[in-house]
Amino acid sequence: MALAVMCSGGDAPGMNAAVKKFVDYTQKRGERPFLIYDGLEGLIDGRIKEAEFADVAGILHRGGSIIRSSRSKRFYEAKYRKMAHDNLKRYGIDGLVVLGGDGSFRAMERFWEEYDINFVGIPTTIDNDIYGTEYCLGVDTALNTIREALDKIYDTASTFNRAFVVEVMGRDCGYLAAISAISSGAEICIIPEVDFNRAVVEKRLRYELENGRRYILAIVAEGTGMTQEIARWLSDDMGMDTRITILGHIQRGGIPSSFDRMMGFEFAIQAVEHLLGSKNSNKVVVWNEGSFGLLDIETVVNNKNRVNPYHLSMLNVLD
């Protein structure tokens, strides 16, 4: 058989030991891998090759993606997708592997439905917000690269007795602030999941400024977009020089965990050891309570995905 990966939507540490391990372990079976160049936008306009060692040696230190990805609203016109559907068929391409997100997904669905693909997804995304699986390719890196930043911030915010608005990624999922602020030990967090309730936690930081706290570290996850608003709260309400710091992008990249290179390779033999096994699959590899399993792509997107109640009871919001 041959096989092809391609990356789609957000970059995320660990997309290389992914595709590494897809490669490796394609070639192992004695199957033909083959790599698709930036996403969806190159599977229109056939930036496909046939994978050789030397393309995927030495990646598994870098971030990003070495195949690169892409967003594409080019996608969702049929035109383009008869084009994509055109080119794996040129190259004879028997299944396809496609590590992103949500939105990655939803493409995927379209393109299922249309047409006698063989598909697998392999949840990728710092977010954390998909449906069905505890954890997403790339986390642990971003939640390292904030907690990094957090420390950082704590040492000058206790040295000049400042509040620090921290805000972090995570589109409209809670997840990275919620656990940022559970690991870093933050007095305030904000994400969407839950109503911040303003009037418990002044009175706790009252207090506790009043008996010699000196700083204050706030999380807000940018879906809230509440990092404006609890800024002005804490420097004209409660008296605290503050300082807003986003940490953006930074979030996405960086050389990848241990543990995000292993979930990685766990990912993608999964997802190859499926595509031997299926001719019209529309599955997505999802990992839950330390096992790895699949999940129809309707079901993935068709769901919201919560954050853990358990963590979501850890935070100080909620008292």
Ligand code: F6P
Contents of the next structure:
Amino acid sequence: MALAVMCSGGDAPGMNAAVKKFVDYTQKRGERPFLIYDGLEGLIDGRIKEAEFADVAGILHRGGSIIRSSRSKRFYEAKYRKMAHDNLKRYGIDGLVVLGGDGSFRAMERFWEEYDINFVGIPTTIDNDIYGTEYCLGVDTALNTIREALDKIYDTASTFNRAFVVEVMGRDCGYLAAISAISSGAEICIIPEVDFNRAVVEKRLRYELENGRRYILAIVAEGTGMTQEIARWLSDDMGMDTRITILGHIQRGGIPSSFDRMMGFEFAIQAVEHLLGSKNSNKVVVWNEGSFGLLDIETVVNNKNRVNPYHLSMLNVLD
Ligand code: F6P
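One more: the block was the form predicted alone; return the form predicted together with this ligand.
Zooming out: every chain and molecule, the one shown earlier first.
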């Protein structure tokens, strides 16, 4: 069989580990691995190559993706999906592994409905917002990047008696913000999943400030759009000398953690094994309670992921 791998949407640390294992493992199983460069854009334009050892040598420690990625607008148009399908046929590709997030899986569901493709997805996004899996590739590294930044901000915040509002990524999901707030001991956490009870939080903070608190760390999920509002409140109403830090895309890059490398390997093995035994798969590899499984793509894209209520219950900075 000829199997191909591509990355689609936002990059995440661990993609290279998955790509490398995909190539090595496919060859080990006696099959032919192909690389699709530049995600769906590259699939449309036929930037496809049979993988050789040298293509994936020395890449494990690198963030991003050596086969690059894209957010393709053209793939929404039928004529470009046809070009993509023609390219799969031209290279004789019998199975496709896609590392991506929700948007990429939606695109693949459409593609699968139109053409008889054999596809499996690997949930890959630092947002950890894909339904049906507890873990998406890249999350551990992103959380550690955020933790490192917060530890440093804490140093300067506590030295200057300041409030810091730190915006972390997460388009529609507060997972990164919630876990970072819990593990960094932040005083405030604003996420899309929970209404912010300003009066209650203000009462608690005023009490703490009157009783010796000297700094405030507020974590705001990007998706709430509330960064400026929280900073104004802390500055104007709470009287704190306040600074804003937007962590931005540094959260997406960086050397993948050991966990993300191992997860990249495991996700890739699961994906290859599944494709070798199927003809028109439309599944996503998922990871729950320490085990891998498979879910239909329609289940994954038609359900909304929720932050684990247990984690929310640990977030005592919501009130
Ligand atoms: O990949 C997920 C993510 O990093 C989100 O957290 C963020 O909202 C978005 O991608 C940013 O996308 P872009 O890199 O296209 O600006």
